[in-house]
Amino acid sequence: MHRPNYPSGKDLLSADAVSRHDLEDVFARADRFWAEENAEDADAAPLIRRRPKVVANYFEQRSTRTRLGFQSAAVRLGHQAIDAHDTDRSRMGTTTGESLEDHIRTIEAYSDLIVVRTHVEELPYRISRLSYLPIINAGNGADEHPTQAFVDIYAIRVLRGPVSGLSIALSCDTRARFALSFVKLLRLTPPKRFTLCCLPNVSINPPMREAMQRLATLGTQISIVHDVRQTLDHDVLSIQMQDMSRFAHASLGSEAVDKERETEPFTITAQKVLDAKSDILILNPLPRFTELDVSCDTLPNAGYFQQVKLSTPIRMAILDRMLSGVPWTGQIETLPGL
């Protein structure tokens, strides 16, 4: 029998969990942490933190930025991060090992929050029902990646300004988990224009189509194009590969990654940006494959490495909020002003 998922709103499993109030609260906390990290007075006394807590990273899927992001965020807050899943050392899942239920209850005894990254879409939801601890979905198969969406929107806000006044383009596989969470979160601060750049004659993932339709009901002008050049008149372009299924085996843990090149209409290069005389801000959740040419790295338009830096205060803000017991209120659709 499952223990109750208590308290309500304890988990961040989907961008659906986030309200406008939640979004602004996270950004306000991130602004404060970002200002602290960049304070000119290096000798200033650090902000006093509460008693250190333990963040358990349950990462059964390979990760660089998300894993290091949560580890560094915990440390910068004065907390500790531990590895709660190690295929070489953990006994869970082995023939002489323990069940997921026992493993999670063990992690629960040692920690205060669990961050889950997995190729199994149902796993974060299952863990959230097993544990009283707050759970963060750090990417689950082709479902969602809500903290990456926070990072992306915060990067736009810092590097280009309020999202509500911008035109935003997204070029990627519509099944990409970062993309779905990103478009879902845009509902809280709808841009004036949103363009999806995707493969022709390929059905748009139904959850993505639903998220775009919701943006349209909020007054955002929606367009679909099939060449990245058609996005260069926008304020922001977030770009990744068009067919992520090529890399599915890598997401399952294989070392081999097919480096087949992206087709030309979906590759951004410095020459394309210069020819269009575009000042578009280019973002990429990384890792990049061949959709983002290295020639773009020296352009003033390149924002993707700054995007990585801005992920630290965002993840600090999310951890700070959840470790303080502040619930997510996005599922309460009827609350006024959210």
Ligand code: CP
The other form holds:
Amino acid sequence: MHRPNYPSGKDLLSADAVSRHDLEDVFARADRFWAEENAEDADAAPLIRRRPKVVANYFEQRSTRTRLGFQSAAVRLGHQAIDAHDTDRSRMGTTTGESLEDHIRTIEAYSDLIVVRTHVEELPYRISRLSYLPIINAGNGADEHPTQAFVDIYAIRVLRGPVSGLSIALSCDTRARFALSFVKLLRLTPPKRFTLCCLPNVSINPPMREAMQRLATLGTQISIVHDVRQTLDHDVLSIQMQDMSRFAHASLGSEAVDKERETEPFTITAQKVLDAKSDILILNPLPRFTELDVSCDTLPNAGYFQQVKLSTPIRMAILDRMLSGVPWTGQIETLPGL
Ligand code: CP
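Could you switch over to the form predicted together with this ligand, since the one displayed so far is the form predicted alone?
Following is the full complex, with the preceding chain placed first.
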């Protein structure tokens, strides 16, 4: 996809926008927020006192975690979140209604940052060009989901330790947006070993292949397997279903598709984990379908609901940075002449 917003650093549209320094800064802020949230004496935690800011959630595609996560993070920072995409009640998108341009100019008048979730890959980039406000891509079609990648790597760091010493497996459709952002962000903290578990005879999505090649050049040992059992000697398994087209149908509410099952080699069950005597940390960006059997929920390996909890300090950290005007420096670092 063409990315015409040559970087100003104001937006988080892709994991490419993030530098090693930015990653460490987000994790340091998240550690602080996480410690404050978990302080024994909650009243002793420092209150954030500043003029409240307004986060506009422009979600035209379904979301539970990302939508509530940004709302909750804004509130915990002492800010507010508003719904900037209510097609039943706003004038945008109706036959007699406003253009996207006018809608974004209006949102600008009421808010300080826009979070965009959409099925249209180009949309966050278009809004980024239309608006002077910082824009967060909260998932755009089959492109990227950079804040989920921050959550996933932070969860690994908190639950298993520094990523550089770990073996990490990823079982999913190679077109999955969370997966592409995850592998792109891993370049900033390359693991010892990275294994992709994917369908045989399906070509790997080119941007994913490129991100894996980048990891290889950074010294990560790369493998590709076609059965989740072959990942159980790793430290971490991040799993989601293999066929994203089924996911897309299910998210539209097609019951027949909802009942489809992931094929056996790509389904993780408690029995498989116990048979392998594996202490692998299991993550899943959620929602899960049948790739992650509920029998795993009582295993000590299950990290996915803790992963949801850790998304709050991460989203607080990202909002805190961006609402303070701190730029992302990942792409700026690669500008010619710098
Ligand atoms: N992981 C994730 O993006 O979940 P939602 O679609 O519920 O936001």
